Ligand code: HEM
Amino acid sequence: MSTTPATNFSLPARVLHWTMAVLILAMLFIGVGMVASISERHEWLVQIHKPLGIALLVLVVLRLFIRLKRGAPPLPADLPGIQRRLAHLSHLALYLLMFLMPLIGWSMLSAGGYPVILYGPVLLPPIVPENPLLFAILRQAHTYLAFLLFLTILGHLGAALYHGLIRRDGVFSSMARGKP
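With no structure shown yet, could you now provide this chain on its own, in the form predicted alone?
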């Protein structure tokens, strides 16, 4: 981790944040549409969902690397302790869920014997052995964690709006514009 705390989020961190925000919300809605449809759209949504999930896995690893290397701006000194702890816990939960969701999805597909097609003939190797019971467990885990991710994002959005509209303490603008 950086020895000097950052005063704002770096441009790469901000670009990754907003790109991933859009992609993750798209993934959540694609996932809901995918499981709620048995029409011809189902296969089309599946073909989008798989490579997008792998792309998000790569992006979260890159984002975590940047976060560990560059750090994050400090929270306002007058922020109550409980809010400070919740901020740290929610960011930890977001990173953990952003990392686990694609891995669980990839594992689930591997356990079900389904290929993970990135593009055209490019396939990812299975990361767990085929096992119908494991497939069922991972499918449930993927579903429940998707709901947890959505709730965590709502909390993150609520906190961002609180900082941007009510406290006006620079927390939101350090990610939106890179200025504290």
The other form holds:
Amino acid sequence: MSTTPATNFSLPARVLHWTMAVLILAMLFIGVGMVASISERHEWLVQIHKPLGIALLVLVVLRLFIRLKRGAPPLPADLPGIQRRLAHLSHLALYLLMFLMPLIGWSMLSAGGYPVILYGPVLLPPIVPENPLLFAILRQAHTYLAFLLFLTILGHLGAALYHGLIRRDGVFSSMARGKP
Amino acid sequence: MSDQPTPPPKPILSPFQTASRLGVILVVIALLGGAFAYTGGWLDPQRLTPTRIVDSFEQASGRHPGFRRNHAKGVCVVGLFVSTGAAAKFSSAEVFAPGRRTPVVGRFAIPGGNPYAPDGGVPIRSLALRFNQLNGQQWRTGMNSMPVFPVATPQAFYEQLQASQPVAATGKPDPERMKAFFAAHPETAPFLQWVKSAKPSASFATEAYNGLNAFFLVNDAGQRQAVRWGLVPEETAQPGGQPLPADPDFLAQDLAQRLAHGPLRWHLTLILANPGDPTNDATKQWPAGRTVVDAGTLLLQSTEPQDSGPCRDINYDPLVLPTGILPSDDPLLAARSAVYATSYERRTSEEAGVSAAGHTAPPAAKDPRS
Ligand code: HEM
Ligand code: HEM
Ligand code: HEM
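Instead of the form predicted alone shown above, give the structure for the form predicted together with the ligand, please.
Expanding to the full complex; the earlier chain stays at the top.
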């Protein structure tokens, strides 16, 4: 029989997961660092934040596509139902936030009437109409959802290490390496 | 048939092993969370952040929901900029192309966080402009009517703001504290010299406005030229000045009256630095004799109140620049960009009725007129 379900994420899925994990954590640190700074650092961090955020939007589209095509290895059969549900829920939340954060960043600049400068002379078109109330709401959402994303990642990291160090049930290695 | 090897049996963890592994997990999470909090400045209340600067504007003038935290009192203006083309060889920005007409939304204002301050109270006027290039890029700039800025760094700006906080007894800044600040900051001397003889003007129209911070012009060949820009009015004030009208809002009235008779004009002048002129110090004027380029004419055609006009929702962030203009190493520029964003976030949140994150300000001040 050749149809045993894969026990590991495919190589593209793993590469994307770890690349994006590093970049999203970097985006969160850059974000809170830049809004707490008045030095030149503020300026150059903003200039990294925008193109990197848009790059992550492109990557998450690709990642979702691969995920829907290739699926994910099943969780261990002996995992309690509540943990199973939490795992699915948190992955859903992570995917949602990975889409929402860059879209909100882009639309809040559009709503604030700013030119959305990607890099140098390269501009993105506005994706929502200019409107200060919309700007205000999106700007707050960008902050609160960033914190929610960070907390979810902390939980996700904790759970991944729990699987890897304590349960040792192959969940960690399903993302960490290829077939044994 | 699966030919996967059966996984080797996992050794059972002793309770001690389980506890220490849990400990490792908690430490990893705590470290990451701590690094995040440190980066965001929450563990370091001494850090000079945009939030702290905006809070001290609010402390000084009260919180006036919906208004700018500085230059709170002003009016919107609309017009256009007609380029001579003289600047095109220094900068590739579309706005400088020969004969180009670029629409402009501007705002005249007086400095200070109180939107109801009397116009005669300060000798400084300001003009902020947003040029909308046809290619979608924008140029935003804010200019003041003084020839130099009092301080060179954001830190000194903050100290000045602290020194000029009103004291409860008089409602005015403590003169001793101000004196001590200026004594500790000799770079303020050129500004103090100017302010001694400066009188509040009776009109926005007769003032010259100076960008104060330096920038770089970049042309098609990639050559950079350090520059400071300004606006020189075509209207002239009555010699010896004019008695100020009794109405505390005389500037807006004067502006509307003048505009009823036709557009007002300024020349956009680019002062080109010689090698060695400081680009990082807004307290120092460049010596006389620098090349001055007349880049074109600004025509302002109409005015509207700021609470309904098109300038209300613009953040005149001095780092929104078109290609062809780059920021200099002046440390005030990054600080202005960061602080204006926070001011903008707060005032638009107040308009929207949502509360801005991280807001630590005193309660809203009452409109004295309502
Ligand atoms: C920081 C260290 C991280 C570790 C150690 C880690 C570890 C893991 C592991 C072991 C899995 C596999 C779980 C399973 O088998 O279902 C996984 C899945 C996942 N991770 Fe991470 N991760 C990290 C960071 C992140 C970050 C920053 C994000 C994105 C915001 C993220 C998003 C996801 C998502 C969405 C899945 C589910 C994959 C799917 O079902 O398509 N991870 N992670
Ligand atoms: C993965 C995507 C993103 C993440 C995780 C992220 C995260 C953050 C964080 C944590 C902040 C600080 C919020 C605060 O403390 O108030 C922030 C601010 C900001 N972000 Fe993002 N962001 C993302 C994408 C984007 C994109 C795509 C853009 C624009 C194209 C953008 C534009 C901004 C701007 C303009 C600010 C505020 C700057 C200021 O107010 O001075 N972000 N972001
Ligand atoms: C670190 C130094 C400075 C700080 C902290 C500061 C702070 C502020 C703040 C908070 C606003 C209100 C922004 C808004 O809500 O849209 C403002 C407006 C303004 N500032 Fe500054 N400023 C600084 C330096 C300067 C300099 C050097 C200039 C002159 C060249 C300048 C000219 C203006 C003008 C013209 C406005 C009014 C803009 C408008 O009409 O909307 N500022 N400033």
